[in-house]
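Presented as structure tokens, the chain that follows is alone, the form predicted alone.
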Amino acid sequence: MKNLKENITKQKIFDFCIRDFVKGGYARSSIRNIAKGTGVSTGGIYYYFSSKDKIAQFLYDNATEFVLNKIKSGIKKARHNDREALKSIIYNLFDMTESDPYLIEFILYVKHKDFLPSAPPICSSKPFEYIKNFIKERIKAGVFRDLDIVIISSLIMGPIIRIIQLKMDGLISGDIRIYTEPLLDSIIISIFNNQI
């Protein structure tokens, strides 16, 4: 029972702080504001987190882990179908943007170094390292063209991030998941050895 209550409380803190850090910035957030926004007492916040820095680390770790797990599960479901694996990366990132825009904005656009100086740059975080390893394996297997990893990563992630950015900026009003197939086809043309 204690673990359930702890998980519910931490989830409340996570959900509120993701929005609060994105909307107002880390520096403007306070433990008092977090307590008010979550309905958890200030003492309750300090029970789980000794400081706002610890909350920020909790957000970063959990957000990157969530994105990593979505990407991993999508690639695993593709079962060695490279086109479907790549499609799952695109679709899952677009789906998370639609279903949880604050999470994606926190991952992609919040300047983590401002409050987590030891955090790796987002392009070196676990989800993006996993994608890089996927790319390296596909190059080695001869599926992707033998290009520099930076080039292939940019050809995959650059357009995905740009479409997400257009959505976040309000320049795309509809559901961005509809761009999955056209974007996938364009990426395949640029990186696959044989078009499938």
Given for the second form:
Number of protein chains: 2
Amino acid sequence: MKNLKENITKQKIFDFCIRDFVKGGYARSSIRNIAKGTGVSTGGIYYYFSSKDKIAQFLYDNATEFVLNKIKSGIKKARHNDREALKSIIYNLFDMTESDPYLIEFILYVKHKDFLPSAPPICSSKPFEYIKNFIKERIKAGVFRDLDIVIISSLIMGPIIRIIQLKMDGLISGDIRIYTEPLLDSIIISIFNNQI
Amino acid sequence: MKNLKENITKQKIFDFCIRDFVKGGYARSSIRNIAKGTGVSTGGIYYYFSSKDKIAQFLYDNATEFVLNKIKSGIKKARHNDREALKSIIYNLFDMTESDPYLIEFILYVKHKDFLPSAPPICSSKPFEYIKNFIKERIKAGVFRDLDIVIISSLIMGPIIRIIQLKMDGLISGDIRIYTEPLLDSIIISIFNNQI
DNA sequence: ATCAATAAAACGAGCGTTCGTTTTAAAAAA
DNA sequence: TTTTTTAAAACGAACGCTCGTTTTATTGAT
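Go ahead and give the structure of the form predicted in complex with a further copy of the same chain, now that the form predicted alone is out.
Below is the entire complex, every chain and molecule, led by the chain shown above.
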């Protein structure tokens, strides 16, 4: 029964920490508070994670993996329909923001530098790298306008991230998924070679 | 001599802290390190600021004020030329990012929650509020397309902030001011009613 | 002599982490 | 089946250290 129990406790720590790190930042989060919040003792936490940094690394790895899979499968499901692929990127990010805001906030705003000083920045973490490569391909294929990759990717990801940010800061109260279509239309106007 | 000396010391603290807060975050920055970095003793720092939080508030107020003035004067100088007004917003933000990266990073990324728990989020701080109002006016005047303010403002500010973010995370090595014109052109395509 | 300014020393609280111990529960032996 | 053994899992007090802050002492200009 080893694995089951381990997973339950690890999951408890995961769930609590991702909220705690987002709420007050990594530095302000303390093992004692994590212990209190999870019902696991300080010693128990160290039984599963060798250090506080390791907890954050575990969170970071799992969170990026989860988001990457969502994005990947969305693009694959759109199979060669560029509009649908783009739509899936927007919708999935908005959807995850609504259903799992702490996960997205952790990826977007918790400074990975705090616990992974030598790793690449979060905005070039796996999901974002994947999207960037998707965009590069579409430029090569002549679907997107042949502008600097920096421009194109910022025109696409910038507004998406901005809306997520506004939602997280409480400046949007409603469900941001309703912005999927109008945002998609506007982005397409600025980046597609031939409107579809 | 009180005022002069006070200004010099306050300025020293300002210059160092804005870098220190950005580099490691507010929580990781310590009074002792600020003292060492500025050459002012811990007691000296407390002579000018009653608490660590007050330092951050001072930084926050001065930084937002500085950025607001830049944005304001840029828009005013464009006098009724909407393209130029938009260009000034983009250029000024890119320009400040290049010449004073810590200032911009402080406004964009240092969580104000850390030291101003009850204040509005930074993304609705004075400069951003000002820009938002500018956009609202342009929509009312029929210059910008009549879309939801959330969509329009995200189409404008999103890509700008995204490029700044990429620069700060080291994913763009060159001068981002060169993106001003091409970004402006692309944004205009998506938001203007009548191309100009 | 007065007082702004600096410097240094000290305080208590809270931090990440360690460690000796206890609990739990499955495996082995009777 | 009952008892003994074993090892994983969890506990929580304690350690050494750094933190923000305060106090105390000293300097230098007016």
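Definition used throughout: the rigid core is the maximal C-alpha set that superposes within 1.5 Å between two forms. Positions refer to the first chain, counted from 1. Note that this is a predicted model, so its numbers are computed, not measured.
Inset, instruction - Determine whether the C-alpha of S30 shifts by 2 Å or more between these two forms once the rigid core is superposed. - result: For S30, whose C-alpha is compared between these two forms after core superposition, the shift is 2 Å or more.
Inset, instruction - Return yes or no for G39: a CA shift of at least 2 Å between these two forms, with the rigid core superposed? - result: Yes, its C-alpha moves 2 Å or more.
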